[in-house]
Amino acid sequence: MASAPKANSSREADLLANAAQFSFRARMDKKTNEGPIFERGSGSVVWDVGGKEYLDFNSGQMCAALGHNHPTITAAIKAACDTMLHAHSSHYNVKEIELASRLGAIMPRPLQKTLFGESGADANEMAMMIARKYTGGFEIASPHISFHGLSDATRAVTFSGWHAGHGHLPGGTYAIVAPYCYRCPLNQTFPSCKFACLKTSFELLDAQTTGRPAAVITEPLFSAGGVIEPPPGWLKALQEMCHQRNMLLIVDEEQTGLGKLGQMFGFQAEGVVPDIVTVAKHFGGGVGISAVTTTAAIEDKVVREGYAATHSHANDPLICAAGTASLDVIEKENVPEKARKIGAHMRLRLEAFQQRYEMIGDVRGRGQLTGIELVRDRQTKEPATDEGKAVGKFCFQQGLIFSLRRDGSVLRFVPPSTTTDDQIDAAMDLVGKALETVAPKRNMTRGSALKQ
């Protein structure tokens, strides 16, 4: 159990004073100048400068999903510090080739050619550029609850938020109807809908584009959009509709891939092999690195036609060594199996809360990526945004970190693969106490317990 809150230390006060003067506050979910200020982490726990301990069920920014400061990762970084940190980006280096080879061995064929970046947004930008170069098209579509980054190019295909006040974004991007079955925008029911969301989306896309669409970019499970999983068969049907139009399918596995959902990649559950895959987040075990992997045929064509993309540090030995170490951890510790066990344990606890509290409308997700959606009424599904924010605040004050999505109505839990059963229970106990303060209990009647 996380330690009790402590009073702000003089050190924290000094740091906050400096932050107020010098630190830019444009963070994703917080714009206020206040504590806590974190200084160290280990496994599934982080500590602030006042010594307070937190269970980190957001894995940092989801990048510590293998555990904070994993010894295999830190050892690889230390070794790189003794050999070579940075290399000329126009030439190969040993660590880059080692990492590309390892990633190529993990990817299903024909995916095998990898280009490295420094962030998830980098990788998705490169993936979109590759699709445009390969197809000769320009337009890119993405589901309306998607998140692909906050650079200008990726913000333009991020539709789960973060658009307001940013002015004109790059053109040639379109939203398509997402498969949000709990709140179907078309008021349909799966499977009788027969993927009406896709049919509607492509009718609109066909009508709006110049006739040269390049790709659809999607997540296999929409994380920032609210831990929303498409129904079975959706991803395969999406790929078929893309290929009918000579479009590529880009699958953004940055928040879902490399074991987190219980398989190496989220798309594997659907028996689909995308044209391009991007990975990031815990790919570097806490160090910033991302990758775009595609086929030899796609790589050959775009390179012959002049495509080039790199950043000053995109293939540095330091970050590539961390990437290889992360794959070592994922394979040797069987992270997909760990993720399945963590997910099963969390769902057991969360589904028990759903039986107790009418406010929990939906429990969803896979593996380490699990969420609940709070509603004020299960029939109308009015989002319980204020209540969700109250739950988040209570838990954070008591030493549990997780994310709020969809304006607070969705609680998203992403514990590291190092998380123990006792830590899961401690976290869920806090969530239960928080729900007790905001959600009325109810008497369940047979047959009506999970009416939605």
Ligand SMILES: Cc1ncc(COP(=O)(O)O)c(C=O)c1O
Given for the second form:
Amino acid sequence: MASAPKANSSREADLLANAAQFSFRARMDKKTNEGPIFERGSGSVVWDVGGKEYLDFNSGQMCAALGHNHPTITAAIKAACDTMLHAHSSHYNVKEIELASRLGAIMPRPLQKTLFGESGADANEMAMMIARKYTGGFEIASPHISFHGLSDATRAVTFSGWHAGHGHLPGGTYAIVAPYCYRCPLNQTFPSCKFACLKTSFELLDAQTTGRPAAVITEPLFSAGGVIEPPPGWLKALQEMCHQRNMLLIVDEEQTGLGKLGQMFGFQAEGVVPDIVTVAKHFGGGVGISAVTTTAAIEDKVVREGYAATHSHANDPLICAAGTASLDVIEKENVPEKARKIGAHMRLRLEAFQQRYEMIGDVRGRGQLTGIELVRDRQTKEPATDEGKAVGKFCFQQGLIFSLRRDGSVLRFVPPSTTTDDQIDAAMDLVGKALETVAPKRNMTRGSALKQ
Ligand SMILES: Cc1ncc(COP(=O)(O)O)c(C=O)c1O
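Moving on from the form predicted on its own, kindly provide the form predicted in complex with the named molecule as a structure.
Below is the entire complex, every chain and molecule, led by the chain shown above.
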């Protein structure tokens, strides 16, 4: 790791000059025109144009969670290049039916019918449109730490940020109180709270509705919002309260599904079968494909009532072949089990850090999706945002990529399922080194800078 950092500076400089002139910088976490510029990836490692190696504990944009350039995925893509890349979206094609059948086989009954998209946002948009068409309502609610995409419709139900400067978003969307138990907005404690967050949320929804609620959309574990795990029973109680109002429950499994949390889907740990489920991210093994799966009864009603949804490339044989290959990898390599082992190893290391550094207020997450929340004081829980940013910067410079959420106070680790024990230890050693400087044991100096 961090070997051969000999930057090919003239090449990087040329590329950056072109980027400065031609690349639109509307990125989520970084708006500056600077390196590194990535060029190559394999398994859990990526390289920049200067040849510097990074351990990728962000799995790209979480889409390489099966490993960068997995040979099963690249072989399927190469085969599609020799048969059919693109197809007419109003006719069936072989690869699309194969993929829908495979997905239908791993979804719990009665979830069975699948429609494909190309990104997480478009799958969530389709899910919301299906819920509207099915219920005849239009109002959609989502917890206030959710992330469902940055299209207009999904941004309107993305409450973990990214609203600033966007003016009027589509109406009929509401935030509900998220089950963020470490910082309960209602100052309650689980389980004595008896899901006060849900009770409050639905009282507010009932007061605001025009009488046409359609759905709640939620992640089963909030990733971009800060790796926040709802308490046991929350998802089931949420679904009951939705159904009491004839609302559907849409579970967005785009970050959490397909093995990443140690089970095929996050909702399975809760014994819930949602009405609609969306998957994306590593579903394509590194290329863009997403899916919405629902019951035959819902599909039948909305299609009879004229629901049409298509994107020009959404059922292309190329991306569907990649999707089937990713399911092959998940099943044949037992990715859920790998995820459990990776998660257990990371937790062991992170919990040991928590014993040592007061600054680690919380360790949480499941499987390949694990995080820590940094606080300046365990009692007041003042978020340690500068300190988190300093840890992130130090690790990145040393060749470890992960993301910072909640303005830097949450460190989120999403290593690919290819990650070895040695790679986890190397990554955690770096995090430990960074913490040692920024958060000396029981001696938290506010905003202390890291020594490089
Ligand atoms: C839970 C969740 N839903 C939806 C999305 C949006 O997916 P995309 O960026 O592919 O539109 C993301 C992206 O991070 C996500 O984490």
